[in-house]
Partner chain sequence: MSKILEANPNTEVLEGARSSFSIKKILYNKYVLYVISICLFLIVLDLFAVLQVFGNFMPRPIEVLTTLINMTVTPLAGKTLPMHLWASLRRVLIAFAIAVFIGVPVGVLMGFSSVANAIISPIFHLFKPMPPIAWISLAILWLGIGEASKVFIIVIGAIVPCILNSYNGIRLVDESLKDALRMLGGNRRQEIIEVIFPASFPAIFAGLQISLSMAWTTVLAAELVGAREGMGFIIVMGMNLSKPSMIIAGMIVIALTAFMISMAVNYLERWVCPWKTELETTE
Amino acid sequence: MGENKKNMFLKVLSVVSIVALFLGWQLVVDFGIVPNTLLASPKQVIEMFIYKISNANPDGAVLWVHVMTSLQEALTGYLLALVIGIPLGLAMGWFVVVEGLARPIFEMIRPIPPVAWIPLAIFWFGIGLAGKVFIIWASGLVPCVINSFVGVKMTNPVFIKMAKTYGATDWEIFKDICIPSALPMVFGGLQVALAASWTALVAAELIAADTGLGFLITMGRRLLKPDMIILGMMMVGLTGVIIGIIIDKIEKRLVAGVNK
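Would you output the structure of this chain only, in the form predicted in complex with its partner chain?
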């Protein structure tokens, strides 16, 4: 009984906390404690949201276009990272030659923050889709490779010994034992890679873009419109959360297919 009561109380407290935050924020702006040029109230942000659904002004595109542009860039880069990173990581984990050849290069590239790739990416691929996809790819690749690599390395040695005593070849062990063993770890990497990709996307769009959510934020600053900035930030957060949930769902289904 006491336990239930306490949980109820904590839940209410959480709701109160959120409500208080938004209320306080609204009041701070309404009473002019913070000037409206620096902070927009939640109400203004919502108004901006409704306005931007159908109006391309003042930044040249409706909200939907910004979201779609960002999504397209992010998902393309992300999928490319998966397609290249996962097989590479898996192979690095099992085949000595692949590890020996790929690892030094990977270790050299790994500590470079994705943001640092932006200037080169623009040089090489321009400020269009390709440039941003490259940056996102570079940031998503690292977690994909690391998790797949570690997943294979963590394969229970008893399984490998068992397969060897039956006379399985290296390739058979890799295919039948190492890859399925590594899958949970690989899936774990998907979320990490997604978060990294999404951050890189915003950074890329801040520097060079003519549409996209990052661009929306930059335009908000140039036009001194805090409501637009905050709208952009919230859309970034929201979209990120939604893709995260979708990936999580896909992951759960796939893992369920593999493990149970």
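The block above covers the form predicted in complex with its partner chain; next, return the form predicted on its own.
There are no partners or other molecules in what follows, just the one chain.
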């Protein structure tokens, strides 16, 4: 099977699987296999989506306010995790002094689940933007550091020896060989960090928030509205997918540029 035919076949299978999922979901609710009080149908979720576009009731904000609040919190914490985590991981992978100083502290912090920081974050920052940004930063930092560190460690030693033979300094080897070699692992870490950041964001908003997609889900639970809960969940998933696609596009362009 040619590459074009294979891609077309995969796209058709994807569409079929999604249609089958939503059709089965609708039938499960319509035939009462799962009570409508416990599971909203796709039709009800779409109706709630249309309603929430322009109506703040019953949770106090229209849908796009929730989306923009979550995006602001998630992207701020996520970008801070990248800005700190990637350089730290790259430096730990190549410079012995940095690894010796930073790795013991990082290994102590790494096993702590991000949600464990929520009580302290509320205590330190309240339920506003800063507290959620801190939690998201803590969750996204770990995969950024780990993948960047491993990416440098996986650099082909032949390239390093060749560079040293021609008189390259440690900084030149790090800048011109190790960083480009580590890019695939770094971008893999960005995807993992994105998933961790969204998970932490929703967890934080479920506990303490007044707007955001996690808050929308919480209000759906309090008001016994499964269509609102599922709408919040689907918006979390859709927003995460869009950001993931953007990261993937950036990765392909950067890696292609480096390979040239």
